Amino acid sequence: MTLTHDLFVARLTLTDFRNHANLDLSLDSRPVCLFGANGAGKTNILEALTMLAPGRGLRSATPLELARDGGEGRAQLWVVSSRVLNDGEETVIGVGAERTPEGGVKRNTRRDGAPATASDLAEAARMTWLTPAMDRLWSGPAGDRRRFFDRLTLSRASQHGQAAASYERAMRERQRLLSERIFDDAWLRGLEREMSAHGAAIAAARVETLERLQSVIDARPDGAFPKAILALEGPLESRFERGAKSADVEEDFAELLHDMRHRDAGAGRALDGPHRSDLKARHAAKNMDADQCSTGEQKALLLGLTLAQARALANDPGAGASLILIDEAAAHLDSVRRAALFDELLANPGQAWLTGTDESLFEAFGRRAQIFEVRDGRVHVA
């Protein structure tokens, strides 16, 4: 049986992106297998899918970091162009950097052809991805969890980048006044009244994110995936739990920005905010926290939140079927896990693409899915 898929890739164009110096892919709906050594050029793929969303993508480098050779001699470092199917309509994606006349280094986005914004690349086609440094990340420092499910929350709702950004800028200018000992009154309120506008709007949109992430994880059947009992660390994500209202959250949040202006000042940092807030998750049949699971229950649990998000996305009207992408999908997953993750990703709404390191690992799609051998930046159809 040929399952089709609501979203998916249909073409891929690489052009002097990391190792790839000519790539072109033409697909059909099916789940993408990349297999090939180590340093072939198999996660430069996900990642050049990546920088189709809001962001920096997979690995959170810099435009020069990405061109081929260092981009030495060329005015268009590199280029990446998609022809994405969404429900039969076809959408046009590209991405890509260039040299400027100043010597700097400038980001073009485009979508059919016209400049996009980040919430343009977020309805197109809205994706999660996995590597194998996400592995621990229940272990791991409250920062990744952060931006993973901060992630999670822009596929749903794109204009949450857009008021992280504003936060975030609104946050350093104060920082700023305050490391400089600029007690201004007026400047500083202002600031303050923007961060806790856009930090509200944060803090709620998180909330939604993972009750409806629970939502779903809490009606699915037991398997091969662990349910999770999810939850936000954070007193503003905390106040919209107990049912607060926006306007109040934004008042008292406002209001601690006010009182808290010396003990921020000495300690150079905004010690109170959404920017701190950390995701929390407990295995449910072991009720044992996440971060004390063996790292193949770990990774177990984030496939499972992972596959939650997509159904979550795909019930939702305002959203939609989501790409995933998972780097080394075989890592720390036995053979009944794997075939199980396989099923899953068959039966999501979005297009599936995987890296491993050999085809065998691939086998239990058999021939439900594209598999392709990566060597030396080119691909072959295996």
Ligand SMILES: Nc1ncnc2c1ncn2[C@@H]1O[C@H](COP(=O)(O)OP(=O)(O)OP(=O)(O)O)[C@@H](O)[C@H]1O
Contents of the next structure:
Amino acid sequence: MTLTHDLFVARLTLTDFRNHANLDLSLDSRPVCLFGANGAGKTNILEALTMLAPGRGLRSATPLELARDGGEGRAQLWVVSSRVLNDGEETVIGVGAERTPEGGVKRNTRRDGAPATASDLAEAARMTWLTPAMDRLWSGPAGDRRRFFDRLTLSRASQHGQAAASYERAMRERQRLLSERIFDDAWLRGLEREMSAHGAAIAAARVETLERLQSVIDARPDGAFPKAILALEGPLESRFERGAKSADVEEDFAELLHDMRHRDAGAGRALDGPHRSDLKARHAAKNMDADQCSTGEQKALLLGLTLAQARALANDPGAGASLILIDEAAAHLDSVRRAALFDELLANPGQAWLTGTDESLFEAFGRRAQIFEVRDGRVHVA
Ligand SMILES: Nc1ncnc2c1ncn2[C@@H]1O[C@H](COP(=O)(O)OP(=O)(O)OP(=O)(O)O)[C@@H](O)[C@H]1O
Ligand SMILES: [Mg+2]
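Structure of the form predicted in complex with the ligand, given the form predicted on its own:
Once more the chain from above appears, this time first in line as the rest of the complex follows.
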């Protein structure tokens, strides 16, 4: 049976992106499997796709790092262009970077020929990705989990990125005043008002994301991927979880920031707020914190969460189908779990993109996937 997918990349072209001088892939909606030797350029292709989402992509690279070595001297550093089909409707998304006459680097983002904002991108091609670098997400620093969760939130609520940027801006400005010992009450109060308004919006959006995710997770019986019990740790988030009103959360946070001025001045940063929140997960069946689980279990939890996120987006009338990108899809998975993963990906209304070193990893797909070999920055139909 061939399933059709509501959202898929029908064409992807890369120009001078990492080790790909010119890549042009025409695709149908089936999962895209990329195999090839180490260093062939598989992850680079997934990274290129993630440039179509807001942010700096799956390696957090700078625009200059993405430019192909050997392509120096050109004004246009690199381009990633795609034709995306969503419920039969076509969108062309192009992202690139070019040198400015002043010697800087400028990123360009276009959707159907017109300049696009981060929200435009977030809506045009929703996606979630997993990489081997995220295997340590549960035991690594809180900031990584927070960023991961904010990406999940952004793909559901495209204004989340704007709120985060505004919050950061106000926080930096407040910190500058505090570090210069400019205790100008009206000025600080204005910035703290901004921080509390955006901070409350950020926390509320995270809590809603978590609730939607958790209900999707809870709605399913235990399967190949362990169920997680999620929790957000943060002063604003916990208020929302207990049902507080946004105006009250905002008010109290503004007051807290006011009271913390001297401590924040001494610390050199705002000690409290949604910029310090953390995401916790427990392995439900084992009743164990994710960071105490085995490497394979941690990975399985993360895969379960990624699949749940795609289901939550698909169920959400304000969102929709999303692409799922999994780098080194088979790492840590036994053949039963791998087959279960493939079934889940085939059922997802968004196209899946997978990489692996060996073609045989994708055997269980049979003809239900399109398989390509990546060799020396070129792609061959397998
Ligand atoms: N800016 C760049 N210009 C040219 N080549 C680059 C650039 N950045 C990275 N590369 C090269 O791209 C190659 C492919 O990298 P990539 O991570 O995509 O490999 P891969 O196929 O995923 O391999 P693995 O199986 O080891 O994960 C690497 O050899 C790397 O050195
Ligand atoms: Mg790789």
